[in-house]
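For reference, the chain that follows is the form predicted on its own, supplied as structure tokens.
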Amino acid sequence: MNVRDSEHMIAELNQKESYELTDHLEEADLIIINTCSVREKPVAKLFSEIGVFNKHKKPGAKIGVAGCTASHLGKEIIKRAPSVDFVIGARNVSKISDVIDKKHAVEINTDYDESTYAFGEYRSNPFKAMVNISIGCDKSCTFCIVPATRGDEISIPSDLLVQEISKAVAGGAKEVMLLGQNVNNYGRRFGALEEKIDFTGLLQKISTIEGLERIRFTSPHPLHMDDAFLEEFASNPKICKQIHVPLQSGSTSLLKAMKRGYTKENFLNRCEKIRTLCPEATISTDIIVGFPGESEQDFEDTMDVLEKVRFEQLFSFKYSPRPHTEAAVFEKQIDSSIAGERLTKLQSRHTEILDEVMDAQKGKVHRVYFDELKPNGRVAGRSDDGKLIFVQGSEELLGKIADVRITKTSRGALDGEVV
């Protein structure tokens, strides 16, 4: 999402202000730091980054802070770092041209509706398109700051999405990544235009776009994974067989404290349904360890889900108290060393599972969409189920889909040869 927001800002500045990107800091007239605030560490890093840029930038160059940390800290950023020229929140990206010339401008309105705003065209990779299908979040997870920084959820009208994706396809993209805090909650609320369509209907509508060959999406919410959605995921040949199912915890009592809306059993049922309907699918997840009140048994429930589902990819973190969240003031905050031990145990076991999954790929053939040149005469792409695969080749492979036989495996990627 932040990458797409950055692309939107670049597009607006290219189109309205005649700015262009530079790889050299000393040439920059404008430096924008786009931020995340889901965890504490990136927020702390922001101020050291500002100091580095202020020290090395050329005289007169402006520094702006954008994104979720901008939304929740606002004027505080300028108080702590007066060298910052403007602050623009995650819900106000379209206002970038308005703020760059207003000294110490702060635009952080989380009620602002950009759902029908037509951004200019810019994509960092012409072979695949990232497209926001909604903005904001209507969930109230007790650990998460996002609703406070991105506002209430609003879906972007489906006709506008078809237009945007069609334009990207005409420009060479064969793959689209649909983005939203909870993509499968799509259609719950629209801004100016009302229509009756849910995420399953949107997937069906997007699938009719000629020239679009692959559809990915992130992140769906386990709560909205009804049978109709999972059947569409499994049966639609354009939908890539890779799905992110954020667990957060395997403990039903902790899930209740997190306000996730499902139980351990619900979650396992949905994953079992995916494996039954679509055995070739890969499932990734998010897990938080050390959430307030987490007992050894709660953690063992999480480990149990890991064993039962055997996630192909795992994004795992120690719980980080965030402002504007209920859990920040919960009793029974877990000691960092205990949380660290649990995280190490979780990640170590997942590493073993991942090694088994990847080692089993040797000799298999995958359909790979090549979209990136790499050093040493290599080209990278992803299989339908999301595995990163490298082959020897040149730019002639870019934008093409080809069968690749895997010749070498590693934990993070696979090597192969086109067959």
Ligand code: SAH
Contents of the next structure:
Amino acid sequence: MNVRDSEHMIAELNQKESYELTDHLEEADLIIINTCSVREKPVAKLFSEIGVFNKHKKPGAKIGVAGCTASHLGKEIIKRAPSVDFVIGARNVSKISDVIDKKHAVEINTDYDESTYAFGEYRSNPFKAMVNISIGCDKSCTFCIVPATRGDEISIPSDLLVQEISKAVAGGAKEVMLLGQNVNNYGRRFGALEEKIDFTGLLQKISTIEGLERIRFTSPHPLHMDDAFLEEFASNPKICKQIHVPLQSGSTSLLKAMKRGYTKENFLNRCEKIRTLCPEATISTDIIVGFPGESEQDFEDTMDVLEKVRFEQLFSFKYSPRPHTEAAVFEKQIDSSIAGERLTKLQSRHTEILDEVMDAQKGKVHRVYFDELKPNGRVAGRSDDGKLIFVQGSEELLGKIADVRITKTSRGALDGEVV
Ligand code: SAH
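What's the form predicted together with this ligand like, now that we've got the form predicted on its own?
Every component of the complex follows; first up is the chain already shown.
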């Protein structure tokens, strides 16, 4: 979502203010640092980055801080780093033109509704379009700062989405990535406009766009994975067969303390349903270790889910206490070294699973959409099920979909040749 927010800022600054992107820091008149605040580390990094930019920027160049850390620290950022010219929150991206010339402007209202704002057009990759389908988050996961920084969840009207995607397709994109904190909660609430449509309905509607060949989305929430949605996922040929099912923990009691709304059994049931309806689908997940109160048994439950589902991709994190969250003040915070050991154990086992999955790819044929030129005459693309695949080739392949036979496998990516 941050990448897309950055694209929106670039488009606004280019089309309304005639700024252009530069690859050279010393040339920049305006530097914007778009931040995350989900864990503590990136917040600390922000202030060291500001120092680096101050050292190398040209005299008079402005520095702005955007994103979730901007939302949550607000004017505190300017207090700690007075060289920062403005602060603009993750929920206020459309206000970028208003703040760049106001010394020490702080625009961080999380009630602001920009769900129908028509942003300018800018896409860092013309072949793949990222499209926000909702803003904010309505969940109350006790570990997560996002609802406090991005505000309540509001869906973007489906007609606007169809217009935006059609425009991207006309510009050369065959693939769309639908973005939201809980994409499959789509349609629960709109801003001014009322509409009766859910995520399954949205997928069906978007599928009718001519020239659009691939639909991806992230992140769905396990709680909203009803059968109708999973059946649409499995049967709609335009939907890529890769699905993110964020687990967080395999322990039912921890899931309750996290306020995730599902149990270990519900989660496994949804994954089994995906495997039954769509055996070729790959499943990825997010896991937090060391959440307050996590016992050895709780952690073993997480390992058990990893063993049962064999996630192809795993994003795993050590729990990081965040301001504005309930869990930050829970008793029984877990010692960092214990959390670290658990993270290592989880990641090592996942690496073994991934090696087995990737080794088995040799000789297989995948349909690959090529979208990026790489050094040494290589072109990169993704298979329908989300694997990164390289072939030898030139820019002629860009924007094309072709069958590729896998010749070489490694943990992170596959090599192959067009057949
Ligand atoms: N709405 C998204 C979450 C976005 S944050 C979703 O449900 O998938 C991405 C991931 O960061 C989360 O899934 C979680 O695994 C991790 N995360 C969030 N808060 C965290 C915290 N306080 N400590 C460690 N990891 C956290």
